[in-house]
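Here we start with a single chain on its own, the form predicted alone, put down as structure tokens.
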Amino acid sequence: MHNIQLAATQIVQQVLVDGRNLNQVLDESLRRKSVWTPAQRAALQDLSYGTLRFYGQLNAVLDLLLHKHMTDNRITYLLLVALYQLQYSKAAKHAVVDHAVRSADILNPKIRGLVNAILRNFLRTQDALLVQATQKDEGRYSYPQWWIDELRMQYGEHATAILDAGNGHPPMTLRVNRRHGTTADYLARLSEQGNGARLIAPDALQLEKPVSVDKLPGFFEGRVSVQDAGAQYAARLLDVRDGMRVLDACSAPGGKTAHILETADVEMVALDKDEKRLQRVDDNLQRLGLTATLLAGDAATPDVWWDGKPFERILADVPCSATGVVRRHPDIKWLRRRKDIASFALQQTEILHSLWTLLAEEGKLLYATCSIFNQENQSVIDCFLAKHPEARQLPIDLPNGALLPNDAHDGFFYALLQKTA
């Protein structure tokens, strides 16, 4: 266990100190030690994700336990990982402490006694410490204070539910490929295998328990994909029909591209700035037996890649703060800064203006983010509409265009625009 503790400690430190992406660091760590069993890999992922998910609370508790600042950062992050295990995992308490002491012996033998004392003190006074940690918002909600303040300003009494939803474990949701059968058919196949699921949207089935994709019937034959129910709104709202020319302007990893192609026979152009991520679009389409023209290019500079033929539908799933998907990416909470939101809004505005020129008259553009901050959402749309009298925002079946994170889906924003003659 202590090797997993140490690996998780290094991962958490690289995220919080170096500002690195959690998935990337975790992948690198797993590749370095390919002999780990599936169970060990799952444990490492849980420790890394869990420590970052509850970092605000764990850090508040550690501050209460420490009488002075820890000079060795590595021990700080080891203690945070161990506190996560003691608070949230099913591992035996004495084993967690014992492994943490052994891990400390590797990192800094002089501090092993302190590590032992701190963790045993936590176990003795756990309930009181957790209550004390809630005295500050960061300790109570495990988000940066600026984030909490922003949500309270925008959502008032609903802010707490949004914060709590972001700290939950994400559901595993499937998108049934309607070209291969109905959701009812696939639900029956899952039931035959003992996998419970429920229908939560026209093509979406939410599993009672996550499973590996090789346990999903027909996955490798393209009968089903893994995609959050909130992300599945895009294909429905875009209102595509057979024969249309469609652009998915920021397409990687390809879930929305594929869903559109499963919905209608269209001429699809899938664009992405990152050539490596574009390969994932290609992989997804090949598995599903779907076809699109793949282009590496920047949505903000269409002059470089556009062939001059207008599109009847455009999906602008723009880069954003990803604040609506933090339960899948808990590192986002600690990597984002307040100033980033305004920076994303500028980038989104630039992309929206550029893509608008590619849209045919009477065509529709769907603007999408996985952000829950208004500055990236309706504020961007309002500024755009003020400068484009030929654009109108169409009503969609979502309150204020927003999907706030809950048990059924992550957080998203959608706005459907039409170009009038």
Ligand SMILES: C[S@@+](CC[C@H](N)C(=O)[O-])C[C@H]1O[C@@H](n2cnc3c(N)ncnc32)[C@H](O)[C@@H]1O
Second form
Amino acid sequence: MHNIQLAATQIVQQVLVDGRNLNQVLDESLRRKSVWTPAQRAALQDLSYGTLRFYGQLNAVLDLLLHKHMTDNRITYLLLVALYQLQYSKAAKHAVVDHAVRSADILNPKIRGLVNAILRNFLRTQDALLVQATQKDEGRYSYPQWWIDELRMQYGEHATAILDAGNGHPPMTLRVNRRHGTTADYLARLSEQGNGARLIAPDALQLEKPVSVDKLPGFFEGRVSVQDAGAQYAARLLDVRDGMRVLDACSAPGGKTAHILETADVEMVALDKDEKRLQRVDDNLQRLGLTATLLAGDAATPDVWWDGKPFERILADVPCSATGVVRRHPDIKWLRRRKDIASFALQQTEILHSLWTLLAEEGKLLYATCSIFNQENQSVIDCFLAKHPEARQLPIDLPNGALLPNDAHDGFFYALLQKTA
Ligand SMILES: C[S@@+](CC[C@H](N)C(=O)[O-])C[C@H]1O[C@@H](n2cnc3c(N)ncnc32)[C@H](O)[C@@H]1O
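Could the form predicted in complex with the named molecule be given as well, to go with the form predicted alone?
Once more the chain from above appears, this time first in line as the rest of the complex follows.
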């Protein structure tokens, strides 16, 4: 087990010190560990995700345990991983401590005694330490202070529920491809295999327990995809009908593109700035038996790639802070900076203005983010509407366009705009 602890230590360090993306670092690490069993791989994922999910709390506890600054960073991250295990995993406490001491022996043998002392001290005084750690917001909520302040300003007393929801374990939700069968049929297939699930939205089934996609009946034949229920609002809100010309302007990896194509026979153009990610749109569409014209290009500079034919529907699922999906990506909490929000808002405004010129008269544009910060959401729309008298925001069936993260879905924002004559 100390190998898993060490690998998680390196992953957490690469995220927090080098600012790297957790998914990528974990993938790279797992590729190097080809001999590891599925259980070991799952344990590495749990340790890395869990430590980052509760980093604020664990770090506050560690601060209380350390009497002076730890000079070896690697030991700091090892201690954080071990504290996560002691606090949140079912692993035997003595085994966690023993493994941490062995890990320390490999990293810096001079500090093994200190590691042992710190972790044993934690076990002796755990309850009091946790109470003390929660005196500070970062220790209570496990988010950076600026993020907590921002949410309190925006959501008042509801901020706590939003912060806590972001620390939960995300559900696994499927989107049933209605071209291949009904949700009822698929529920029956799942149940034959012993997988419990429930219908939570028109095409969305939430699984009782996550499974790997190769265990999903008909996955490779395109019967289902994995997609959060919040993301599945896009295809419904866009109000597409057969024969329409549709642009998905920020399409990769193609979840929403595919859902739209499953919903209606449209002429779809799927654009993305990132050519590599566009390949994933292609893979997804092929698996699902769907077709679209794929274009690599910048939504903010349509002159370069647009053929001049207006679109009746546009989906602008713009790049954003992704603050609504932190339970799936806990690294985001520690990688984002306050100033990023303003720079995303600028990018989003630019994309929205450029895409508007491509929209047909009476056409509809759906603006979407997975952010919970108003600055990237209704604020962008309000500024846009102030400059475009020919644009009106249509009512949608969501309070203030916002879906806040909860048991059923991640956090999203949607605004539907129509171009009037
Ligand atoms: C939120 S993701 C889209 C998710 C996708 N719609 C889905 O449901 O699977 C945002 C995407 O926008 C792309 N992107 C960022 N800036 C862009 C730009 N200026 N023009 C086009 N695509 C952009 C990114 O490469 C990324 O794939």
